[in-house]
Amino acid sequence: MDIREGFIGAIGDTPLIRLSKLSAATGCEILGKAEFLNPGGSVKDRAAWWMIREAEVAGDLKPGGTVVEGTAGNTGIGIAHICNARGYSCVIYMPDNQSQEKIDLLETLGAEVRIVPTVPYKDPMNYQKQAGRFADSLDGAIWANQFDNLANRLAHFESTGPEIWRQTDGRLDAFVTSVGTGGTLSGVSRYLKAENPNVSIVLADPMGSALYSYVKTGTADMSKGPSITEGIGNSRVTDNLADTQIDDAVQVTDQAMVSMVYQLLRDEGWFFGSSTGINLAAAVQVAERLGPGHIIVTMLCDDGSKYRSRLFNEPWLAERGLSTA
């Protein structure tokens, strides 16, 4: 019999799923990582129960301890659903530009959420700060600080880069993700450049993220924003990204990302977030640089039913000078 046991032994080995069209349209394999499968819905469940298990073994998260965690949404899910299942208290503080469905989630979850104003990371009233400091105020309670904390990057070492790896027969020619943490980016680009320095890492990045400027230029130079992607692009390298390599960025305009999201939902049914609209309009872009017979994998972050009220609303794209045409 094929088990797994409960919650934590149902995160990863999600399949690698060929995106039809976009293969077909570009004469490239795109294939997505089906991360919204995960037990929590979404990529970040495995940075959760790894922040959480390498808490644990380094005795710092004992029974009955408190995890808290600045986070856009979905990695405050995925601990959210890990303290549940591990009896651990949580609590989660979340700018305030974030949408409506994913702080009713945590609070049904059973989280504590603070909803804080949205400043930069250089104000001490950051939502991460915040965290921190209050994780620092209570007994029994840890920070898990998934933004430089490298069990983050360790997860998608260990599991996701391998699964990558073994699902694609090691043939494929290149990676492109969107980064917030650089958890998942950093993991994969250790793992597949150790099986293959070939594989080309390619970073995806939406306007008003300093990524893009950080890769081709390293500077990390904030581009021309806003964006209404939720949890990802950056202003700063973290601790998880920092000396990863890296081979080239792609930027994606939110017209692009939304324009892309619409088209997989209308011509292949697929319901997708912000941040795989952005992945797949990069895979797109290096399928076109690398032209036809080459296999790019990227990640299927989430489904879009954390985004109805902005990203699936159309009014709300339209007083935003977005199209969903």
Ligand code: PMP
Given for the second form:
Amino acid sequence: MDIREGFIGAIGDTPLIRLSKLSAATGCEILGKAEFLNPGGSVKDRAAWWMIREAEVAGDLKPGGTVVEGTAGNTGIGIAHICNARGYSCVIYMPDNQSQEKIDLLETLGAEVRIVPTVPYKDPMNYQKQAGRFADSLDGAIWANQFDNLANRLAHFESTGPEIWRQTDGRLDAFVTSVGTGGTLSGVSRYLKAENPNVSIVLADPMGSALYSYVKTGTADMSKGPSITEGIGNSRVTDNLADTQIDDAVQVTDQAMVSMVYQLLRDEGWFFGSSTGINLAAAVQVAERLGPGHIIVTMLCDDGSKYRSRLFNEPWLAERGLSTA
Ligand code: PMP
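Since the structure above is the form predicted on its own, I would like to see how the form predicted together with the named molecule looks, so please show that one next.
Below is the entire complex, every chain and molecule, led by the chain shown above.
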């Protein structure tokens, strides 16, 4: 029998899927790690579980405790599911510029959602900083702190990286993915580079983020935005991303992302979110640079269902000058 144990046991070990038309068009193998098949629906289930597990092992999180996080999306969803599975309370701080769909989903999952004004990271009232202060003030609470808690990248070093290595028989040429906290890119990079330093690690960046410039020049200068992507791009180099070997970076416009997501929806049956669109458009750029015959792996981070009022709302896109053609 091949059985997984409960919610936690269902996290990870996702399939690696060949994107048929993108592979045919580039002459490369474009392979996507199906993170949308995690039980909470995204790549962030891995980080959520590793952060909670580390806190349990360290003795910081005890039965009946509370997990607090500042998050606008998938990390909160993963944490809320795991809190239910393991008997913790969950408090999520979110900036007030987020869609109602996300708030409703977190509340359905049983999280207490606290909406706070949208202010820059350096402001003490920033949602992440408020989450940290609240956790400090509450007995039995931990702050997950996904941006700077290294249990996040450890999740990908211990699970995603080895899975990709095994699923490709160690034959991949490049790994390309976008960065929010950087946990995925840095954990996978550390594992793959230890196995084979010649695997090329490429950061895919949306517009309005400073990470493309960080990789290209060493200085994190913001590019011209904004972008409608959610969960990716950053204005700073987090502790999770710091000291990571990254060989190159590519920028992807929102139009290229929208065209990719709709092409895959209409022609191949896939329903992906915006970060996956950025990743696949970037994987095609990398394939074109490398030429035919290479194996390129990227992340299929989540599906499109959370983005129906924005990415999958054609009038909303048209108001922003974006076409689904
Ligand atoms: N895609 C989606 C949909 C996400 O929610 C996130 C996490 N914010 C990412 C990609 C980026 O992953 P990471 O935080 O590991 O860089």
